[in-house]
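Presented as structure tokens, the chain that follows is alone, the form predicted alone.
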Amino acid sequence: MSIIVHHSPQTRSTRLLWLLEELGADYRVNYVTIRRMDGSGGPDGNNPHPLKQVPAIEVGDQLLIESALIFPFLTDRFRIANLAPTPTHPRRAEYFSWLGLYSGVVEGVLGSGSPETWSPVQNEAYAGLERRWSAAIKDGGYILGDFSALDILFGSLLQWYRAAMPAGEPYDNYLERISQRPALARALQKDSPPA
């Protein structure tokens, strides 16, 4: 199976590519520019992106956008890493649920800017969304009981968006696990195109 990523360094892609190296894939990633949020960058006629955005992969003739849905077409094909509850598993509705957190709560509340400016509902919202991820994450343990892809999806956002997250226990000591992982680090090295 032919993987290409289609990657900006420092963007929601590197999750990405974290995930890939977790499953022990083969990809090749294609470096792409954006329009960063400081009004840098701009669209690139390289990225197949509808909206010139990252992410984006492509699996041979699929083209694949939004890690909410890439994630579980990747871990679905990569089964034998273990990343995420298989079609039959018990906990597959659960894994799902988070997957629709993260694109229906998450995502929408954080890029409507910061608490101060959020509406009631999504205050709500959100705090109903950390009540959840902490109770799953305390004593040491990880969204789904095992590390999974979700701890991939929702600890970036730990990572790159640490003042905007939950501050405290269990968060820093959660993010300091999933910080050590290995495959995190080989994917790190791959954010930025060669020299």
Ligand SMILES: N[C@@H](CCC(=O)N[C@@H](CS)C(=O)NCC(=O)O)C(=O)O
The other form holds:
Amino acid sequence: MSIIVHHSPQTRSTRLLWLLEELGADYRVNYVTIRRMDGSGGPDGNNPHPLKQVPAIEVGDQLLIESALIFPFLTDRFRIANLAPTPTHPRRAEYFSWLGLYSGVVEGVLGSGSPETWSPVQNEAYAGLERRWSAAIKDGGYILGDFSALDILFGSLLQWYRAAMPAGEPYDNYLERISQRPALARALQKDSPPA
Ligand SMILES: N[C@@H](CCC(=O)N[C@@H](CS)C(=O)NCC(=O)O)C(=O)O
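Based on the form predicted alone presented above, generate the structure block for the form predicted in complex with the ligand.
The complete assembly is shown below, putting the previous chain first.
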């Protein structure tokens, strides 16, 4: 299976490199430019993403976008790596619920402005996510018990934006645990194009 990752350094596609390294996948990186928050960069003609964003992946002749869907697509393809519940596993529904929370709450709320601008409904959605996440990781665990693809998807949020979650325990320890993964170090070596 040939996989191409359309990627730009220090973005949401960096964690996809991390996932692919954890999965032991064989993949090629297509480095593209994107519009950056600071006004630099710009859409890249070599990026097949319809919105000129990253990440996007090509698997054979299929193009897939949106992190919350790329993750399960790949964990299903690479089941052997055991980074997510299989389709008949009793925690499969929990896995999908977290993926939905990522796309609906994390992207939907965090991406819609600063906390001061959130509506009461958005505040409650975010607080609910925080309660669930902190309960899962408080005793040295991970979101689904053992380390899984969800810890890459959600954990990368803390790596970019630690202030998104409350200060102190349990998030600091969790961040330290996930940051020590050798696959993350390998991914970071590929984050920027070779000089
Ligand atoms: N919901 C998408 C968001 C993708 C996204 O916003 N990517 C940013 C980089 S972190 C981007 O490409 N920005 C450039 C743009 O929107 O033009 C996902 O989670 O994959």
